[in-house]
Structures are given as C-alpha cells and as structure tokens.
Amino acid sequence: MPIANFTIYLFTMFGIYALFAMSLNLQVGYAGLVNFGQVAFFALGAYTSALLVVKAGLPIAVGIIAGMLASGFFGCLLAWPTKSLKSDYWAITTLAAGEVIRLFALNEKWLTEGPFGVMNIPQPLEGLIDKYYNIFYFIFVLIVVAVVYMLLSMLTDSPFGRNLKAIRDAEDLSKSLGKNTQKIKVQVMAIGGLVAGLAGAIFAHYMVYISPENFRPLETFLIWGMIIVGGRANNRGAILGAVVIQTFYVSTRFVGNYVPIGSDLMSAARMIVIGLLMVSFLIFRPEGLLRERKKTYPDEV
C-alpha cells in the first residue's frame, strides 16, 4: 500500500529530524550558542557510520557509536579555539565549518566515493525482518527518540542546564559568579554534536544511500526552522516543529501533480513559503508554538 509505506516514511523522517532539532535546541535554545553548520555533525555521523560499516564490516552498533563519538569529538573541536567568540563570529565559523565537512565529503573520492556517496549501506535487524521491516524501523527510531528526549529533559533541569541559561541570558554575570563559561560552551557543543551524530547514523542506515546532496547548508535552514516554530529551550516544541516543517516539506512535493508549476520552481516556493513561515513566528509568536517552560522557586518563608 503506497499511502501507507509513505505514512511510515514520513513519521520515520519525523523522528530522524525531531533528534537533529533537540540537538540544535541544545544548543541555540539553551545556551545561545548561534550554530548556522549544525549539519555538519549530522554528515559526520552519518559518514561515519556508513563507512565503518560498508567498507570496514564493522557492526551496526560500533557503526552508530562511532558516528556520535566523531560528532561529539568535533563539536570540541570546533568550539575550543572559538568559545571566547561573539554570537556573530561563532555563526560564521560554524556556517563554514559545515561547509568544509560537505565538501570534504564532495571531493574525497577515494574515502566517501565523493558526489557518487555511499551506496548499500546496511540497516539493522533486516535479515531478519522483512515484510514489516518499515514498521520496525519506525519503533526502533521512536524508542531512541523517548530514550534521547527523556536524558536531554534531565540534562536541562539539572544545574548544568541552569548554567546554559545563565549563559544565554548573561554570560557577564556567570563569569563574575566564578562559572567557567567557556567549558561549558565546549561540552554543550560535544553533547550537541552526539545527538545530531546519533541522527545522521540513524538516518545513513535508513535511507540506504547517502551523498553530499543530503548535508547541503539548506538542511541547518530547515532545522532553525522547527526549533522557531516549535519553540526555543523546549525539547517537545523541537519535536513540534519537526513534525510541522518536515510535514509541510515533504507533502508539498506532491502538489505538481495538481498544480501546472515545474518542480525547479515548486521548491523555490516551498523554500519560500517557509521562509516566510518562519519570519512570521519571529514577529508575531517569537516563542513559538510551545514555550519555554520557566521553572518557579517557592518564596522563603
């Protein structure tokens, strides 16, 4: 039944996407840190995953692991020698960050078989399930979302969520109360980075095939996007918004099939009309559809 292997689909793709939001929600909604190359540890994980997997034998598992540890390993990375930036300059770097990932990925053929990409990658579990293997997959990827959500939940009510906050509302006056805000910048884009990585994985073993055309710049475009219309600094309006956007991505595709309009020009306007949708919620619901939760504290007696 078409109808329903695309339903799977399109509720498989939300999970994938709902992790990569919660993962620059963490970021940019918690801590503040403008990321514009949130991609690139998607590409990371995803790469590295599909080629320890297709061209090492590797299992699944180590695949996956190894994905979110190289994510996570570059988020240090890349935040180390520009932790001490303004939110413009960080958002520079990060934007060509992403950039040289996608290609490096482009143009190393012999690694990642460059714009050919990596083709058979192999999905867990499939020799062993078969007719319903879209309805396992889709299971498996809600599961990790639960999993993800509820640590993240836990990360962010605890005081190094407090800390991010503090940091992204007053940095000056987290470094006068002796926290060391520059450590913390550096393993909030770790911990970012492992969960996109942990996306992309998911997403490499799904899709069977990935190239360079999967990790364009549109991709972190597309996520700022769910996290402003699903809401910043809440993990469940990331998922919102995942839902929304990916929604309205996907089922426009199949408005040519009514509308006399090419498909060059059908995703010009789709990428228009969510640009508008998203400049709208900055003006009129600037904390999205569900907003950040302030925690309360009872008075002292």
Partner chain sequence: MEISQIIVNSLIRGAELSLLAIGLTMVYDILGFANFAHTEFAAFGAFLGFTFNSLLGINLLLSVVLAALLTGLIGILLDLSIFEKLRARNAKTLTMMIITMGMGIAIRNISRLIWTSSTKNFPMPLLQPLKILGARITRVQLGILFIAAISMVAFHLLLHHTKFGKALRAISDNKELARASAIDSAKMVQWMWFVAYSYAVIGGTMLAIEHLLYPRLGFDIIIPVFCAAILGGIGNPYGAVLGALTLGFAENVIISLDFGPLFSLGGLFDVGSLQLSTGYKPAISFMILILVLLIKPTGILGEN
The other form holds:
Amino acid sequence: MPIANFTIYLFTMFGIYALFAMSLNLQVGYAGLVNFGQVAFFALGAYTSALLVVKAGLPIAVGIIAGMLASGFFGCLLAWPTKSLKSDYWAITTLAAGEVIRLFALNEKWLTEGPFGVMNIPQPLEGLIDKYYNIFYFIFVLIVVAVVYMLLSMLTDSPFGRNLKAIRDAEDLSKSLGKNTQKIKVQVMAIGGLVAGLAGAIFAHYMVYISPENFRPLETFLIWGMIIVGGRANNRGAILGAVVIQTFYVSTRFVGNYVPIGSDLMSAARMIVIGLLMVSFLIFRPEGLLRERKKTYPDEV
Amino acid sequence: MEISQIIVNSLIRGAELSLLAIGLTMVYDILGFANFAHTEFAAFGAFLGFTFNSLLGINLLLSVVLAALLTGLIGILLDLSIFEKLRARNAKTLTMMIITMGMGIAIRNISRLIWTSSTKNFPMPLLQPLKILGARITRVQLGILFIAAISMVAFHLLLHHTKFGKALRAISDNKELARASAIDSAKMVQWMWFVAYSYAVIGGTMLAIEHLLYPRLGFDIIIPVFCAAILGGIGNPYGAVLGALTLGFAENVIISLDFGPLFSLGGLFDVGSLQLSTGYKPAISFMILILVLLIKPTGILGEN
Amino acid sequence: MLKIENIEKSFGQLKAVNGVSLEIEKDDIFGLIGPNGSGKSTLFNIISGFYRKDKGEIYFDGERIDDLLPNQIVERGLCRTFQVSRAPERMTVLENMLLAAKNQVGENPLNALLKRPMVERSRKKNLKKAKELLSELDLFHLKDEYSGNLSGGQKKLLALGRIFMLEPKMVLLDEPTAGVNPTLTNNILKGMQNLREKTENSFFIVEHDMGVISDVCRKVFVLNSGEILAEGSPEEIQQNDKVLDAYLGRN
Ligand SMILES: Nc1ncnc2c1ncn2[C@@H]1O[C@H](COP(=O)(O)OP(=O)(O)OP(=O)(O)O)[C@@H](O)[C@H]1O
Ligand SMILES: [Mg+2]
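For comparison with the form predicted alone, would you give the structure of this protein in the form predicted in complex with the partner chain?
First the chain shown before, then all remaining chains and molecules of the complex.
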C-alpha cells in the first residue's frame, strides 16, 4: 500500500498548502501587500495549537481555533507599524517577522522545546478511527479547504474584496473615495493570518511532530511560487498553484531517493527550479496560469 | 565587555554592512525597487573569491577583486536580459521586487549546488591579535577596516568626480528628465548595477572572512542590510553608511548590555544579570527596523 | 462652507503654498487658476488631507479639518479628483462606480459573510444607481471595460461618475477637462451642472481653459507662486493687469 499511502499524503498536503497559498493570495493577490514572512503565521498556528493540546491538555478543536486567533492577532500586530508604508517596507518587515518567530521557537525551550520540537501531537478522533485514519484526515482537510474557499470567495466578491483590489491598484483613489485604507490593511492581514494559522494547526495535527525545521523561510517561497504560477487574485489559481508546486516538490524528493546526488544537492536543484519558475512566470506570464477574472454584473437590474 | 572593544567590534560590523547597504540603497534610489537578491549576490561573489583564493591559489586581494568584477558583470547581464526589458514594458516596481526575490532563491541555491551547504573558512594566518586601548583586534580585522575605508573614499570620488557619478546624481534628482534621455541613463543604470554588486561582494567577503562562508549567508544578512539602508534614509548612500555604523553599534551595545538592573526595579527583585541570549542576535536589527518604521520611516537623514 | 486661513506648505526650500486664505460658499462653482507650478494641486492636496500643511487652518462646515485623514474628510462630505486620473487597472468601469458608493454594508468583512441579505439589497441599490449614472455620462457601453484601458478623457469622466456615487457636499476637481476632446468636455461640464442641480453642492475647480471658467464659475481665485494674486468674477479677473502679467500674458 505504500503508493496509496503516498498518494493520500500528497493530496492532504495539497489541501494544507492550498489553504496556506489562499491566505497569501488574499494579501498579495487581492490587496497587493507583499508578505515575505507568511511562514510565521503558519508556524504560529501550528505551535499554538500543538502546545495548547500537548502541554495544557485542551481539546484539539480549541487548539486549532486558538492557533487561528494567535496568527490572526499577529497579523494585526504586524500590520500596525507598517500600515501606512509602501510595499517595500511590508516586504522586509514581514520577512524579518518570519525569522523572529522561528528564532523564538528555536530559543524558548521552556515553551517550544527548541530545536527538538513538539512531539506526540494528538490527532482528532484518533482513537475512533484507526485503519483508514489518513483517508479520514484527508477528507477532513478537503472539507476545510472547501469551506475556506467558499468563505474567501464570498469575501473577495463582496464590497470588502473590491476595496482590497482598489488598494492594490490605486491606493490614493481609495482614500479619495473615503476608504480607511489603513484599517482595511489591518483587516486583511488578520484574515490572512487566520487562514494561515488554520493551515498551520491542521499541519501540526497531521504531522504529529513539528520543529523549527518545518518553518524555514523556504516555506514562504514555496507558497509564493504557488501563487505566482497558479495566478494571483484568484483563489482557484492559488489552489492550482499549490497542486503544481507541491507535486513538483514532493515528486522530486521521491526521485531524489533513486538519484545518487544526495538530498542536499537535490533540494538545491529543486529550489533553483522554483526560483527560476517564479522569475520566468513574472516575465513571460505575469498573470499566472489562471488569470484574475473580470467581475461583471449580468443585467439584473 | 570593554567599551573600546565594543567600539572596535561595532566599527567592523558597520564597515561590512556599509559596503552592502550602499548598493541596495542606490538601486532603490535609481530604479525604485528593493532588491531582495542583493545580499545573495554578495554571498555568491564571496564564494567566487573563495574559489579563486583557496582552490586556484590566487592571492586573496586579487581574488576578491576578480570576484567583485565578475559579479558586477553578472549584474550588468541581468539588467540587460531582464530588468531593462521590464522597464521598457513599464512593469511595476512591485513586480521587479518579487522577481528579485525569485532570483535570490535561485542564486542562493546555485551556490549551494556548486559549493554544497558545508561551511567554509577563508584560510587566514593565525597571528596574535593586537591590543589597542584594551581592545583586541586582529590584523585581518584591521585590513577589513582599512579596505572598507578606501572603498568608501573611492565611492565618494566616484559619485562626485566622474561622469558616471554626476549622471547618476542627475538621474536621482530628476527621474522624469532621466527617462527622456533614455539611452544615456540605460548605460548609467548598468554601471550602477556593476558598482552595487562589486561593493556587495567586497562587503560579503569581509563578513565571510570574519565569520564563515555558507550559501545561506546572503539570506542571513538581508535584514541587517535593509535595516541599515532604511535607518539611513533609503536612497541615500551616505545615509546607508551612517545607518550601517549606527546598526553596528546598536547590535554590539545591546548584546553586551546587562538588563538585570532595569528589571530589578532598583533592587526590588533579584533577577541577577539579564543579557539578551545570543540566539536573538539576528532579531536585533528587526527590532530596530520596527522602531525606525514607527518613529521615523524616512530614516535618520531623511526628510519627513 | 470651506474656509482656508493662511495655509503654508514647503517642499525643502520651495514654498509651494505661501499663506493662502480663501472662502468658498455653498451651492456654487468656484475656479482656481494660475500658471504651472503655482501650487494649485498642492493646495487641493492639503485641503483633501493628502498632504500635511506646515501652517494655517482649514474649516469645512464650521469644523476644523486640516489634521484629519483623507477618508475622514470624505466622510464629512468633501471630496476630490486627481489631476492625473487614477484608474484601477483591473477593475471595470462599473466596479469603479460601485467602489465609490457610500456606506456599503459589505465593506465590513464580517457583514460580508453574515449579513448576506442586507449586503445583497445594498448591492442592488448601488448597482441600479451606478448604471443610471453611467448612462447619463454616456459611459454605459464601457461598463465592463477595465478602467485602466480607458482614454484620458474617459478616465476623467469616470472620475466624475465616482464622485456622483459619493454624493458629497463639496467637490474639488483638479483640471477636469485638461487634454479632453470637446465632446467629452461637454459631457463633463453637463454632468457637473446636472449634479449641482440635483444636490445643491458646490464645486471648486482648477482649470486652464478660460472659456470653461467664464462659462461655469461665479468667482475665480488666481494663484501665483503659492500666493493669491487676485479674486473676483471671471470678467474682473480677465481685466486684472496683475493677472494678465502673471498668467494670461503668457498665452
Ligand atoms: N510632492 C512634492 N514634492 C516636491 N515638490 C512638489 C511636490 N508636489 C508639488 N511640488 C512642487 O510644488 C510646486 C507647486 O506644484 P503644484 O503641482 O501644486 O502646481 P500646479 O499649480 O498644480 O501646477 P500645474 O498647473 O502644472 O498642475 C511645483 O514647483 C512642484 O514641483
Ligand atoms: Mg496641478
């Protein structure tokens, strides 16, 4: 059954990364806020949920929700000093914030176990279902993705979503039409944080073990690759990107087992491809595989 | 730690960061985007220098010069093949910035592919450090300070006494006008990349000589280098130097400070000595960055 | 209605606005003219909260507004257009109009998810209004075009359309007809007059075309090197020697 197991693992990862990529897409694709530290939100969700469940013995549902809230709160916090600044400053501040969260996880051993990581993270309903647990978890992830996709689509189709696009394309104009752009930026960072935190929490309970190694900047670059390849300001694009990049990433790791160049070089080669893919897409097909859809209002009035 | 030692360490760190921050700030000024691949090229150049020096046995100084020239040339080539086209297409600066991020990932991993992830040391003679006013300083460090000083004087002369420098300042002062005379400014922009990356390689090699050389070096210094540039008022090369020195001091002072007395509230609580764990050293520049953004986002030398 | 007292603003050494005072009453159209670089746009940017003044005070409807943010000023009923039209690249003309609508229920993300019926109702109402306005402005056939693809004149017309959606008490228009062909200029002026009749609001416009100024403005202020050089009816201004020297003499 290894192939079947591997496939289920791959599809579960599609789901987790689809959530993660959608959270970035909301910030970058819709609102134009360049976030190079999205992994921090993922890590916060993962650690908060894992620690609350493992160390405080809280129910998993509470852990996941707390993980989302922690990460959403972090989004507000990060947006606060930078909300009136240009995108370059967002980029560097978020990048740095991502590193600080990782340093915290690495250094505060009393809380996070440092480099050893958090082990034996409980899984939802693990006693009840055992034989087909990974199928169950995959279905769970699938449902979460569907719900989040629906909610995000509702948001991006709403006047709120329109405000985001206006900030992205013409911030001055939005201000001149009375939009409180700073507040909207804080909101979008919070929502992006909630979703990324959810992805992180689900990741933690799936992997059963997390350590700072899971939350390297590499993860942020991967999801950037996903939204650049898949297409920004389009949630389907984010999901497609997650599938494409994740397939490439996981399958090359698989191949790496059979090619005698060592895992380090293999992973370097893999990241070169992803970097070049990002550059070439931005030059030759900047809109990505699935372009942003034009919003029209069929004659209903 | 002795105060004199803090000063020496800060000066060295500041000198290294300066050489990196100058190029970053210049590209931002002229082209309007933050180059997230900047420090990656510095690390790449340091690897080139290492190869010339330790594998081909070329003299260290010559190796660094060669590496700087080569990396500068790569900068020109990348401008010709990528950025110039995007400028002609009026691509958003945001797109350019994200492209540099992708480029940075590629370069970092190309270094990893060629030189592997294992850390490298520049072969340096082990000599007794000198003592100046109680501060220990190695001959290598003295050399670093000396070369950094020369590089900065050279940069100043370049900016004020060459055709390139004058044109560059003219572009910086009036970007509309510069666009009108596109051909001239295109050439200047290529020279600018050359200078930016050459200087970055010198700074990057110094960091590698003093500490270690490894593919992630570029990524590890990206935050301090940006912090230095922003601290000095992004777009201003002199500000970048000032910002780098300020950051160098801030890092070394904060690391050596004992926060114990602060938290004991005048002896009320016994907290012993409280020093920032060295694990958080990389976070200092982030904290300073946030502070600057909160208080004066235009930096020390910037206008409001 | 709008009262400006001793406003000053410098960029480095340059005094762009130097002690400007003026007053704009309700329900009328006022003009602001002056040579290039005389500080007209800068003054508009200060009034609308986009630039911080160095000195002086601004009152709107008796309330001090010079330390408010742009969106807060719009909330009080004072809005502006830009000299260089802003047109979101990937938003259609119709979306532009909807963007400008005031107090949309779905602008709050929680409402957008939870109060669907209310959001829907407010959407229908705004959609209807937007489509009517687009027809009036003769932009309806472009409703599904990306605003970034419009011509300069169409963008200016759209800017006016967005203002209509906002229903402000007072509008600052920065060169609403510059570089616009005569037909579109006519559309823009007609639209402006229509809006005024409907809502009794006032306009303050920067305009280079003296013909337009004479046609629509009751009173004109002349700005030169950041200072008010003269004010009066269009006829008076056209006779004023100082103004002729500084401004009209050049044409
Ligand atoms: N953000 C700015 N930074 C520096 N200088 C500025 C800025 N905005 C305007 N200025 C300068 O202030 C002066 C007044 O400019 P302003 O745009 O207000 O003139 P204007 O009367 O609107 O001219 P025009 O008729 O060309 O639109 C000009 O010299 C201009 O260069
Ligand atoms: Mg103007």
